[in-house]
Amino acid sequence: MPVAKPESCDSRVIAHIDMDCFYVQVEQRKQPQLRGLPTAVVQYNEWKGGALIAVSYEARKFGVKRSMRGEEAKEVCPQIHLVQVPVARGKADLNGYRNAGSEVVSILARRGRCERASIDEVYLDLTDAAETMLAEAPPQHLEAIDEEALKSHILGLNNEDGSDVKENVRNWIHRCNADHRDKLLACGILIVAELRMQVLKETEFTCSAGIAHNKMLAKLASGMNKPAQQTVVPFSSVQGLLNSLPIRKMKQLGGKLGMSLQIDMGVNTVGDLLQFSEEKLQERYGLNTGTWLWNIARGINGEAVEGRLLPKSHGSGKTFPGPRALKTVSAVQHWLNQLCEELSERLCSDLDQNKRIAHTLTLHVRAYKSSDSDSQKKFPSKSCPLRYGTAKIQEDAFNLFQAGLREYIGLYGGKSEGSHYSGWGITSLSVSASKIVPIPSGTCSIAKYFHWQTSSHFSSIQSPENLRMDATHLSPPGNESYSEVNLPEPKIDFSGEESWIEDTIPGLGLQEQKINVWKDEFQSRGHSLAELNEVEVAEENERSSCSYIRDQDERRREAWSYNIDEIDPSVIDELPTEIQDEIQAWLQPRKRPNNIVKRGSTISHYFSPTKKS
């Protein structure tokens, strides 16, 4: 749990923007005739009309819920319109929704530090914008206040005496004797209302918002009044909000920790935590978690808005519930290939649009073993350095699965029956790419980026048997032999959540391994040979004008050398077409009648160590 114990008199202004039935809104923008009508977006699986993943507020009035399937929804609301989510590679394609969410983020980021939390929710730190407004155009001096701002719900504001609600909000914003925190929140009300209207104007999407002094309270408030409304939590109203809030409604308390608080401590609301001292909570749940519980009971949360417009990771996953569980290695490989293809597409798009590159590939699997006494044992997650290129990601993901399956079965009682293995099933697969960082810019940075660093390099983790295995040669589903899984185990250390693979490919010569390593590194960085040619020209000019030329022979002796005729054509064939043309034109002139390559003048020269270790 994050530990934060800042001063309780927090003067930040944080907003949580939550899109209203976002998937439905995206589909209604594509089909305007659906606006105002009961509508739901359903999964591609047609069983019983498909699972509902988003329900419009018009449909909710008839009792339609997300837990229903299409047929159930039609029984409750016969006039409902069911729109199927787009499908690609046998699974839901959410790219349209992601892109629509990016439209909203680009608008919200105009006024403050913006953190994209998911496809349809964003945190905004509006403290600087509020402070600027307070200094230049304080709300208490404004004669006209936008109608949308006057519709705000301010917790603790007494509207039960029959007075005009909007007039009460106006008076609250205009207060001259309010403390600094409330004045900042008043500025936040005006800024968020303006942003929400701008989102509606530019995207046709409505959104709701929570405005408070920290992320925790802002998120709680954003869902209190929907759709297309905003809720404000002044500091004086924090305890009133939390005292009656069910403990399981609080973020991170919906699982085992929340259940323990209810059963072991008798805590049913967040306010119930106030009866325990910080020391008591630490004694029961540990130092960090105990302090975190003590803080949230008082509305304290020091978590900062990270200022992130782009996702921290990319992922693609699919579930296989009940009878659809995957029970053969070939079936798993088929779906891994589909998931990796989508992941590769998103990684390439991120690289092209945002100049970012990911470094870690992770596989998560949920599985069961029907014959195992410890059937709840988790399938181990596996990670390795990420290599760009669909085929490479597919290859590495499949090897991670094989390693995890060996551990899952081998350590916990898997048995084979003849040549066929039965008793395990895969109910969920997901692949993700993380540790995403911007790529350096400029030729100097490029040269540095390709410098050899042993800890960051790797080659294929497959054994020779795996390298020869092809998906088209696997047994058909239902006839998978366990021997196809239990291949000779490559020398891989998969200890821990993010194991790093450092072996070279068995059976390949040293020069071929070096070429493959260069190929992987070159492709993964996304740079063109034109950029590297600039480095070549710069270095040649430098050598011609300084004393480097005197020890050129020594440099040549340290550079890698290889015979061009011995290079596997697949090294070049797997590169993008435009780079293939460049590299072919570059390498062909180097060939000589005696098949000798001039040392120090090939691409390997720029990826060789320049210093002796």
The other form holds:
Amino acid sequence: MPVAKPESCDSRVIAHIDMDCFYVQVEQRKQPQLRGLPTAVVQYNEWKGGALIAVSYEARKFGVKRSMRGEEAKEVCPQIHLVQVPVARGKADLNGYRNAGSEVVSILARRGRCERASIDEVYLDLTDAAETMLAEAPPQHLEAIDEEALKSHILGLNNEDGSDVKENVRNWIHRCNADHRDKLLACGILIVAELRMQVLKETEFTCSAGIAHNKMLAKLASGMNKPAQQTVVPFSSVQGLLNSLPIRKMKQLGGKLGMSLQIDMGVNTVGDLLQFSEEKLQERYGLNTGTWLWNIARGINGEAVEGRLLPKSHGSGKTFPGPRALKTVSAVQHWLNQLCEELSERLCSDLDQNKRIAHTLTLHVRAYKSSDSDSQKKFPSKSCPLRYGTAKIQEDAFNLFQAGLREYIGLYGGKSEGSHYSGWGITSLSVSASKIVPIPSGTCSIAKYFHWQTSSHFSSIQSPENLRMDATHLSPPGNESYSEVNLPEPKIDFSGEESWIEDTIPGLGLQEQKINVWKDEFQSRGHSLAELNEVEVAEENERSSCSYIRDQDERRREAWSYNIDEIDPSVIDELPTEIQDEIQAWLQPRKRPNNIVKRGSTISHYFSPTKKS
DNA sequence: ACGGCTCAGACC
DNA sequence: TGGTCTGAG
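What would the structure be for the form predicted in complex with the DNA, rather than the form predicted alone?
What follows is the whole complex; the chain from before opens it.
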């Protein structure tokens, strides 16, 4: 739900930069022969030609649209070039696009506060740059205005018949009788034009931009003239723009809220909102949203541009629609392992490149239960402290899954069905890492950071009883050990930076106490805690997370050495052939299912929290 | 129960 | 808090 924020400054200059069909541009840079041709990026080519996720403007002229199938696109535009999104570990790999987005951000951040809004969009606060320009080199005194700036669209600037459009723009920029706010926007035009040219020069990507006094209007404007153009919203044209703007075009109003405004309140355009008092809107939609709506009807939007160049979370997910739904814990575990591998890799890059550490691991699952009435019951999301290292992330994610599954199955586990699967299917899995904080470089935030470390470094302890093929075998609620996933972590109270770490702390595991002793030792030798954290993380990282080759081997061994032995072969025979094949592949070169002998004693070794490597 | 895969933010 | 929901591209 949107929330109202007071306007911080009477007249800001905000730009919204939107890359044009970004994924297509990234692919065209890789394959320059595709430039200028109708092109689309598709994922999962095997079914009906895959789904389009980005479409070039040349292809759009033929009526090709996003969310079309590759085959449909070929029908309306036979000459279209379809490029597949890269696949890694059986899923779409968007890293190339993420990295390309970062290239752009690093250029755009040069002139002012920059907020990465998505993989291909950023907001810029150019107020300072514009004020500076106005003071030192105001546009009025510039005889030559850049050609790119002259191509800007200025909302509300009426082009009289026969008049030269560029000349009108030049005049608008040069106007010296304009009020301060428009003069600032004029500076914004020049700055953004320059930035866009810089992006093109350094990355070969084109983008479109909106320039206005707040984020909402800038965002609105950037989409009005694409591709490779920029649009300005002078203060005087705001109300005219909003009055006729369909309510759903407004950011945040494209969903249920916008629909409710339309259906319940008869609001069809943003201007229609003006007839309602702030109180009325608050009464219907709550204080925050009500005020927010009242403001946007008037073109007021105080949201600040956050100075943030990096994402706040990383996620890796995959859907398993319809018949492809996962029906065994083993299949789930296989895919969780893939997703966690990707996540771990990205966390590693983030650590290397940005010196940041994530502290929370979350698992999201979508599932259906065919059995009974509560089939629409949601599979609960679960989270736990994030431990670095691919194998650890995989282990923790799997534990989260089991905890969720037990809740999901609830009391209707259908115990009578024996080893048969009990009627659930997983249609979507995703793991994400959040609470990402920079490794402190100075001493100021050590205490806080250290608190994080101690509460996240060691977490769930698993027992072998949890690792079963079938959910019907899950132990009954109450005495199962994976509830420990959600147990509160022991925390150390730091009263300040000089806080001392005790040698022995009640409630801490042996391992944690050992570490704390080690930390003391380290500190007593004159090192700062910040240094220690870096060392610790670096070591952990080097050992298990970033050495992919060795790690992979190790992980396979680990992941499968405990529960293959527990698979009932009769269960495998009843699975869909696709999954059977998968399992057969995993089992090799281990035993064939027929030869499986019950033998579960090595499990505790693999899940011991003291396990190293 | 095909629109996949990500992200952010608000609410309680 | 953690978990759910909404909304965006």
